[in-house]
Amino acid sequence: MKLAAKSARAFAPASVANIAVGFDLLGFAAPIAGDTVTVSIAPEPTVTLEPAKAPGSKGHLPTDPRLNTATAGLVKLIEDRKLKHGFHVSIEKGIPMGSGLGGSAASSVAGIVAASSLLEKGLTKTEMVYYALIGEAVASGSFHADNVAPSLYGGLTLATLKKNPDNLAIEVTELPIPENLWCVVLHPNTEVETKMARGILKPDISLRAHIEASGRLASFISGLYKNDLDLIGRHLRDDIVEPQRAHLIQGFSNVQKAALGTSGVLGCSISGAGPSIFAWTKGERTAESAKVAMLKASPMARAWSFAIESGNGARLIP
């Protein structure tokens, strides 16, 4: 097989998954940080990687490429099409360890990403988002797109996938995002380990809270569709996992009600596993104050404000 160069780099965004109302299936872009994963052609079929170090994490990443988000989809690529060669990899960490980001998702996109375009035949976006699940997995112990897809893609997604014993069918969905809406991303410099976060919840709800829950998505996703601000709001918050892991973030309950206190604030919860916490709101003023609240009620935190926008999805970069 010709391949297309030797060498590629390429970044992928934070992402702040569920949104309070889609558990495992929304998330949007965040550019407050984003991993960097360069791959090299290797002679041998075999991925090898550089070790590397988060930020503000005591230990190294996993060596093994089978345990290492950034290359686990690339040892199954290989498998897959029965590469004469593999990659060696080396990554540049920008979002932290445990911080409800996306950094597992980040650094797996970033990966495919660029070993993509290494091969004479690149990957669809599709693949792109099967082989970066492997690697999602081995952080979160499961498959779910919601970090994954908009790291990729950008902007505002909805990702739906049913695994059965052939494949892994997946669709992702890019969703309008509405005039004027802003986020503010609060971190507490904190780590909340994802499997973890994710072995607490209950695995059974109640009638009644799957109706409420299938409305308000319903809700949601309309109100964007619509450019409905008050709709939006009405419906951005989640009584069944924010409950369950409200108590692995110290301090939660003051943010979140400083962050609702604050005129114009959409909604706030818990960004993916947590610790880290957005809300949305209408507009950049009203961000800025969200934010102003947000850090006066979690002192030691640091946080962000942007525009939800598309077109900020992975790229290949010099």
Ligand code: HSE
The other form holds:
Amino acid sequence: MKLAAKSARAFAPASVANIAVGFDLLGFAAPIAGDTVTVSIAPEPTVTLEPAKAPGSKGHLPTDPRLNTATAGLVKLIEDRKLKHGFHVSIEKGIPMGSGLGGSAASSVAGIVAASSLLEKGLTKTEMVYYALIGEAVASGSFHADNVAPSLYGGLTLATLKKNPDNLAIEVTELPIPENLWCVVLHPNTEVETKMARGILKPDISLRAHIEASGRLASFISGLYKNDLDLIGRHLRDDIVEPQRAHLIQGFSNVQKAALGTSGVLGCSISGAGPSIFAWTKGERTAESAKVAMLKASPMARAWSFAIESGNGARLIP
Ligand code: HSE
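Complement to the form predicted on its own: the form predicted in complex with the ligand:
Let's see the whole complex now, leading with the same chain.
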């Protein structure tokens, strides 16, 4: 097979997924950090991995390519395409590990974007989601694309998937972003393991809870399409997963109270599996006030505010 180049480097942003509603379905790109992955063509059809650069992290990234989020999808890609060559991969973690900010998805997406650019026939975006999801599943233990999709596409996405034993079909919808929508993300500088935070969730919900959650999700998405921040604010709430995970995050209820007590805040919940916490706000000034209030409630944390925008997904670095 003819190759386009010998080496490529890609960046993929952090993401917040779930947005209180849409557990495992909804997410948005958070342009506050990202992971960078360099992929080079290797002569043998295997994947090799350099020790990852993950400054400040307590965790250790797996060195087995089948178990590392950035490379598990590449192993499958070599098998599926019967490639004659392999990949050598180097990862620079910019997203704190175990932060709930989509770090495993970002590494996985950056690896796939870089590798795809090296192929004569690159991957479609749908294929990239599929292979990135194989990597993400290694970390989280399940196939959900709510972090992979916004990290790849940018903006705000809905990712639904139909699963059968041989094939994963993922449908990504890029959702409209209302005007003046801002976000605060607070990272408490602690770690929560995603697999554990998923493992503690009760597998079933009542019919009543299902009806309420469906109503919230439908109203929230209607609010996006209607550019109606008040409608979104009335439904940006999680009564199912958040109460089961809040105890994993020290000071969660104080931070949430501080955010919700700030005028113009639409809602506040856990980012991913935690421990990061996000709040959506009406405009920049509210975001700044909410950030100050949230940091006051959690003085050891770091926090960022940013406008939610489209077009900030993964990219090749020239
Ligand atoms: N939706 C996922 C969760 C994100 O909350 O567990 C982390 O994989």
